[in-house]
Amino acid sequence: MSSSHLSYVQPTPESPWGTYLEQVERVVPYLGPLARWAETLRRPKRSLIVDVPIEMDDGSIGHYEGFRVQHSLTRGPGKGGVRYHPDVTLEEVMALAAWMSIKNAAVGLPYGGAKGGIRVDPKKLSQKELEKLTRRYTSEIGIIIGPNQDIPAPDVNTNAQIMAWMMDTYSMNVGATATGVVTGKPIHLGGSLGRVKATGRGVFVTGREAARRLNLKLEGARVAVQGFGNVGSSAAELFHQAGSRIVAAQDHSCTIHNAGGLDLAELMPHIRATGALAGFKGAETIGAEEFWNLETDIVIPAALEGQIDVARAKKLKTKLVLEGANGPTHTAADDILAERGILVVPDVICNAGGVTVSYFEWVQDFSSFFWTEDEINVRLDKIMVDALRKIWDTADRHKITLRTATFAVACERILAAREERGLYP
C-alpha cells in the first residue's frame, strides 16, 4: 500500500494532521469492504498555497502566506472556515479540512471538507490593511472556490465583515453577485438568522443529550469554558439559561473563577466593552493551568486545537468534555479520558452546529427564501439530535468511543460515495 504520509508534511502524533491520521487508523477496522478506499481519507484532494502581497498603510509591501485545502469533494462542494492567526500552517489547515469532511458527513450535510487560513496576526493590521489582505487572498484562491465548488466561512479571527469582503471580491471577479460563495455573512447580504450562535448552540444541544445519558442534571451543573469567543460564550449563555453554573472561563487575557457561578449579565457587557475577560470584577483571577485542576461537571474547550494533553487528561476532574474547538484533545489524552470514565463528545459532532446553519444559509441563498430564527433553531436541534443518536447507537454496538463512532459513521458515508462514484478516468 502507498504511504499515508504526504511528502510535504511530516506529522508528529501530537500535531493536528498526526492526530487526524491516528483517528482514521482507529476507524479502519469498522469500515468493512470500504476499507480498501481508506487511503483516500489520508490524502487531501487539493492543497493551495498562495502569496498574499498588500500595500501597508506606511507604503511598504507586506507579504503573507495563505492556504486553502480541499480534503474531500466526494459528497459535495468543499465547506469550511478561514482563520487568520500567526500560527497557521499548511499541516494545521489540512487537518482542519479533513475534520470538516468528517463533520459534514457525520451530520449528513451534502458537503465535502475544506479549510483556509492566512499566517497573520490580524490585531497588528489596520481595518484597511485587513480589507486589502482579505480581498487579495480571495482573489488568489478564487480559482478553486465558488457556490458549487468550495464555500468558505468565518473561523478564528474572521467574522461577518470579512465574509462580506470575500463575497464582494469574488462577485466582482465573476461579474455577478454571488451570495452563496461564503456563509456567515451579514444578514442583509444573504446571511442567515441564528448563524452567529449556531456553533455554541450545537455544543449545548449535544451536551444536553450527553448529560441526559449520564443522568447529569444541567440545573446546578458546574461548567468551565476555555475560549470565551463566539462559540464558548454562546454555549455558556445557553447552559446558564438551563440553570448551570459557569464556574470558570479562560481566554487569551486571563482565567477567572467563581465557585458560585459567574454573573453572565455582568460578564457579557464587560467582554463587549473590553474584548477580554481581564478586569472583570465578579470573579477571582487564577493561573492558566489551574483551569484544568478545577472540580467541574462539564468542561468545554472552545479555543484552539491541542489543549488537552496527557498531563491535563490525567488531572481533569469532570464528567463530560464538550469539544467546542476543533481537535482540542490529543489522541493519547483521549485514551486516558476514556479509561477514567470521562465522556468526550467529539468536535466532529459537538461543534457541527455552525456548519449546519451555514448549510441553511447556503440553501436560503440559492432559493432567495429565508427562514425565521425559530425555524432555524428547530431544524438545527433536530439534525444535531438525530445525528448524535445514530453515532451513539454505533458506539454502543461496537463498544467504541463516541469519537471513533463518529468517524465510523462519517467515513462510511464518504467512502460509500467514493465507491459509487468510482474513479475518473
Given for the second form:
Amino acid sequence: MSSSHLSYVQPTPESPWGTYLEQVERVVPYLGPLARWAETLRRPKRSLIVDVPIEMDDGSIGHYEGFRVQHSLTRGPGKGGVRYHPDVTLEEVMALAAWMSIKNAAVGLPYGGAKGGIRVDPKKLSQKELEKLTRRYTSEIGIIIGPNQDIPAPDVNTNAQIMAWMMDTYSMNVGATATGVVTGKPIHLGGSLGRVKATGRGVFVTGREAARRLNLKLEGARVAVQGFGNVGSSAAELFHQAGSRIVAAQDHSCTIHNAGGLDLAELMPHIRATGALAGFKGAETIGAEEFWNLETDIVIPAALEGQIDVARAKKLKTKLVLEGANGPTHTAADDILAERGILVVPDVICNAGGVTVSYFEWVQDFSSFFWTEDEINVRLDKIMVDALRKIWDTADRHKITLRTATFAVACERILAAREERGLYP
Ligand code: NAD
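What would the structure be for the form predicted in complex with ligand NAD, rather than the form predicted on its own?
Then the entire complex follows, led off by the chain already shown.
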C-alpha cells in the first residue's frame, strides 16, 4: 500500500480507500516523468463533513453525518453522485470521489472528481423528512458546490426527485434558478433524456465490446446481475433485448434464479410495485452465496463496493465481469480473476455512461438547447467505444489489466493537467 498516510482515515487493503491507493500504486510505473505528481492522487483536494439536523415527524431532532469530497478539480469542476446509505463514511466517499476523477479523465470529460453522501437509511424516513434532509444537506455543502464548481448527481438511494430538491435549494440560496448545479434532474427541470438508464447503457456498451473481443455471443449468453436498482436493471434490460438470458438477480431482499432467463416484462412491474425482487413468482429463490457459484457467461455486480472478495473470485464460473457498481472487487480478488482468465471491465470505464450523459445534461442546461434521446444514445455509444478502445490499446501495449490501463490513461491526463497548471503560488 501507499507510503502516504492521511491522519483522518485508516484504510485497509479491502476498504474502499485502501483499494484505490493500491490501484494508484500499480499505475505509477506507467506514468513516466509525471510520476513525480502521483502523491496528488493520494490526497483529496477538499473534504467537507457537515452535520445535517432535521426536525422529525414526531417532533424529535435527528442529526445525520453528511459528506462532500472533491478529490480533484484539476481538469474541471467536481462531478459525482450523492449516496444515502447507513454505511456511508468519509473514507468511502473519498474513494468514490477519487474513482470519479479517474472515470471522468478516462472518458475525457472536462471534470475533476467528487462524491457526496449522508449516513442514513432513507427507507426509515418519511417523504417529508427525506426532503428536509436533502435540503439541509444541500444548504450545508452549498459553500463548495455550483454549476462551475462541483455538480452532484444521483447515486445509491438518490433519484431525480432528490436532485430536484437539491436544485431548488441551491437556487433559492443563490437567488437564481441554477439548473446546472446538479444532473439527473427530472426532464422538465433541465434533465436530459436518456440519463436515467445511461449508466446501465454504458455497462451494456462496454460489455458488448468486451464480448466481441472474447468472441462471446450476446445472444443466448447467461447473465447474472447483483443489484437490481437503476444500474443493474437498466443493464439487464439491454442485455435482454440483445437476446441474452438474465439467469439470476440479487438485491437487498433476496436472490432469484431462472435457468431459462427471467421474464423482465413481468419482473420490472413487480419491482416498481414492491421496490424489491422478493415475492417475484417467475423464478426460484436461492441463497445469497449461491449467486457466485452459478455457471454464467457474464456477471454484473451493480450494488455496492467490496462484493467480489478472494473466496468469490475463486469460485466464479464466468467469462466476463462488468463492474456496474463502483469498487465491487477487492484488489486480491482482481488478481485471482486475472489469473483465472476472467476478463474484468473495471468500474472506472464500465459505469462511466451515467456521468457521460450527466455531462450532456450539464451542456444542455448551459446552452438551454435540448437533444433527442437518439442523439444522446448515439453520442454516448461513441464516447464509450472510443474510450474503451484507447484503454484496450494501452492494456495490450503494456500487458496490463484493463483496470490498470484505465488508470494509466486517466492519471496521465490528470497529472499532465496538474503539471501544465503548475502549483499555486
Ligand atoms: P440503486 O439504489 O438504484 O440500486 C442499488 C441496488 O443494490 C438495489 O437493487 C439494492 O437492493 C441492491 N443492494 C443493496 N445492498 C445490497 C446487498 N447487500 N446485496 C445485494 N444487493 C444489494 O443504486 P444504483 O444507482 O443502481 O447504484 C448501484 C451501483 O452503481 C453503486 O455502486 C453506484 O455507485 C454505482 N453507480 C451508479 C451510477 C448511477 O448513475 N446511478 C453511476 C455510476 C455508478
